[in-house]
Structures are given as structure tokens and as C-alpha cells.
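The chain below stands alone and is given as C-alpha cells, in the form predicted on its own.
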Amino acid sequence: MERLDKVLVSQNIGSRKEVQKLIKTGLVDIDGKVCKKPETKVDPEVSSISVQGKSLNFQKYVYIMMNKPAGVLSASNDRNAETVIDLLPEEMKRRGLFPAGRLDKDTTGLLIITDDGDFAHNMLSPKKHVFKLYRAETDGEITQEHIDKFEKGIVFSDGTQCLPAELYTLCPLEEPYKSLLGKEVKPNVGFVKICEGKFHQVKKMFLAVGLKVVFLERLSIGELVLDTNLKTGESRYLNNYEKNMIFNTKKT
């Protein structure tokens, strides 16, 4: 059970002051009865709540897919730079949202934004074997030697050991990305599959084998693939099926 005003704030109805005013002026109903006390305890997953005659579609947590553009920080807030939270439409914004697994400022592609900490932890933990697939353009040709080194596990110059990773020269995804990206082998394009998230990991892995990444895009997390209908900077909610696809550990 939670305070009514707290529930409404969590659903982006307004600030604490704004929702308290709505309640006190009789604009909020619980199970068909007007409630004028902000401190009223309610179970939003059981009770029917309406605000100004509109039924409240309560969501304890939200899960958002974004096609992240370059030049935007994967952070909840920043005083000096635009963040992925700033890009969300106003109707999607609510307290507690954060990017689950940061992408570098200049890295693009699939980003999950949520307010569910347990979900994010499970998605990012190497122990859960949730693989992320990246498309990397490099400043040189990717060879079988590079593929073999990735498979053995890259070691950074500081001694940091990476888990074995898969490096492909053809896109391993199914349609539509297979058609869009995998029709021909481009000598400087590789697809990297990892289940870790070390700082600048993909870029550092390529540097360790003598290649510099000039463009990086995340295409998938688990079996969830970036929606090709999302334009750069756009977002949409995930449905339950898509959310579960993240934790599908099927091998390619």
C-alpha cells in the first residue's frame, strides 16, 4: 500500500504539489469514489484509480527502447550536456528512469531505459549471459587473426582479461538486419558479440589487436533487436514479449 499522491507522482501525473491539489479539489476517484486525502493508502495494482475522469493505467515499472543518437550522454541527468532522458517524449518521462547499460557518447543504437533496478542488474550481469551485439567500423581490415584473438579472450594493456567474444564479418542477425547489413563482407566492418560491459570495451578490444573503431552501433541485447522503424533519437515502450526476449540466451 502506498500514499495516493506518491502513486500519482510515480505515474507522471504531476509534481507532488500538483497531484495534491488535484486530490484535494476532488478530481481523483478510487474505485468510483472521490478521494480528497493525499495521504490515503492505496494498492494501485488492485484498486481502480481515475484522474479527472480518465482511468489511470498504473505501471510499476516501465521499459523503453531507444535508438540512441551520437553526441548524447547515456545518463539520467547532466548540467552541461544533453542526455538520453532529455530525448524522451514528455509522456514517457517519470522519476527514477535511467539507461540500463550505458553507451558511449558517440555510440549509437539500441538502448534500454527503465526504472527497474533488478531488471537492469540482470540484463548487465555477465553471469546472466545476456549477449549484446555491436556493429563496428574500423580503420583497417578485419582478418581471421583478429577473429581468433577475440575468441580466445582479449587482454588489455593494463592486464584486464576479457571473456571470449565472437567477432563476425557478416551480420549474424535474422531479417531485417541480415538484409540491411550482411549482404556483403566489408573488410573494415565487424559484428562483435559480448556479455560484458567494461568501460569502452569494444573499442579497447579492437585497439588491443591494432584496429581503431571509427563508428559503433549496438544492434541487439539478448534476442531483442533494435526496431528498424525507430528513427535516430526516437523511443517506444517494450511489450512483455520483447522484454523477455532480452533474457533469451539462444546462441547464433
The other form holds:
Amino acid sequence: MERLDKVLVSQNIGSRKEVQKLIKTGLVDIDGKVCKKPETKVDPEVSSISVQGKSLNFQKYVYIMMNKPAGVLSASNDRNAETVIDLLPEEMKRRGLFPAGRLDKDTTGLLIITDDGDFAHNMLSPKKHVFKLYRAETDGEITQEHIDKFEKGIVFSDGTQCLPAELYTLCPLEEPYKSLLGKEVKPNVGFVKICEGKFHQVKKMFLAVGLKVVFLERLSIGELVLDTNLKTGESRYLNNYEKNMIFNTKKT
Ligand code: URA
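Could you present the same protein in the form predicted in complex with uracil, rather than the form predicted on its own shown above?
First the chain shown before, then all remaining chains and molecules of the complex.
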């Protein structure tokens, strides 16, 4: 059970002050009865709440897919730079949202934004084996030798050992992505699958084999693939099925 005003704030109805005013004015109903006390305890998953005659579609947590553009920080807020949260449309913004797993400022593609900490933890923990697939353009040719080194497990110059990773020269995704991204082998383009999230991991893995990443995009997390209908910078909610696809770990 939670305070009514807190529930309304969590659902982006307004600030604490604004929702308290709505409640005190008699514009909020719980199970069909006007409730004028902001401190009333309510279970929003059991009771039906309506605000100004409109029933509240209570969502404990939200899960958002963003096609992250380059030049934007994967952070909740920053004094100087634009963040992925700033990019969300107003109606999607609510308290507690954060990017689940950071992408570098210049990295683009699939980013999950949520307010569910447990979900983010499970998605990011290497122990859960949720693989993230990246498309990397490098400054040189990707060879079998590189593929073998990735498979053995890259060691960074500071001695950090990475888990074995898969490196492909052809897009390992199914249609329509295969034809979109991987019709032809481009010698300097690699597709990397990792389940860890070390700082600058993909860039450092390539550096360790003598290649510099010049463009990096995340294509998928688990079985969830970036929606090709989302333009750069756009976001949309994930449905339950898509959310669960993140934890499907089918091997390619
Ligand atoms: N690896 C990187 O080097 N950068 C990212 O943004 C993600 C993975």
C-alpha cells in the first residue's frame, strides 16, 4: 500500500504539489468514490484509480526501447550534456528512469531505459548470460586470426581478462536484419557478441587485436532486436513479450 499522492506522482500525473491539489479538489476517485485525502493508502494494482474521470493505467515499472543517437550521454541527468532521458518525449518521462547499461556517447543503437532496478541488474550481470550484439566498423580488415583471439578471450593491456566472445564478419541476425546489415561481407565490419559490460569493452577488445573502432552500434540484447522502425533518437515502450525476449538466450 502506498500514499495516493505518491502513486499519482509515480505515474507522471504531476508534481507532489499538483497531485495533492487535484486530490483535495475532489478530482480523484478510488474504486468509484471521491478521495480527498492525499495520504490515503492504496494498492494501485488492486484498486482502480481515476483522475478527472480518466482511469489510471497503473504501471509499476516501464521498459523503453530507444534508438540512441551519437552525441548523447547514457545517464539520467547531467549538468552540461544532453542525456538519453532528456530525449524522451514528455509523456514517457517519469521519476526513477535510468539507462540499463550504458552506451558510450558516440555509440548508437539499442538502449533500454527503465525504472526497474532488479530487471536492469539481471540484464547486465554476466552471470545471466544475456548477450549483447554490436556492429563495429573498424579501421582495418577483420581476419580469422581476430575471430580466434576473440574466441579465446581477449586480455586488455592492463591485464583484464575478458570472457570468450563471438566475432562474425556476417550479421548473425535473422531477416530482415540479415539483408539490412549483412548482405555482403565488408572487410572492416564485425559483429561482436558479449555478455559482459566492461567500460569501453568492444572498443578495447578490438584495440587489443590492433584495430580501432570508428563506428559502434548495438543491435540486440538477448533476442530483442532494435526496432528498425524507430528513427534515431526515438523511443517506444516494450510490451511484455519483448521484455521477456531480453532473457531468451538462444545461441546463434
Ligand atoms: N563497448 C564499447 O566500447 N562501447 C559501448 O558503448 C558499448 C560497448
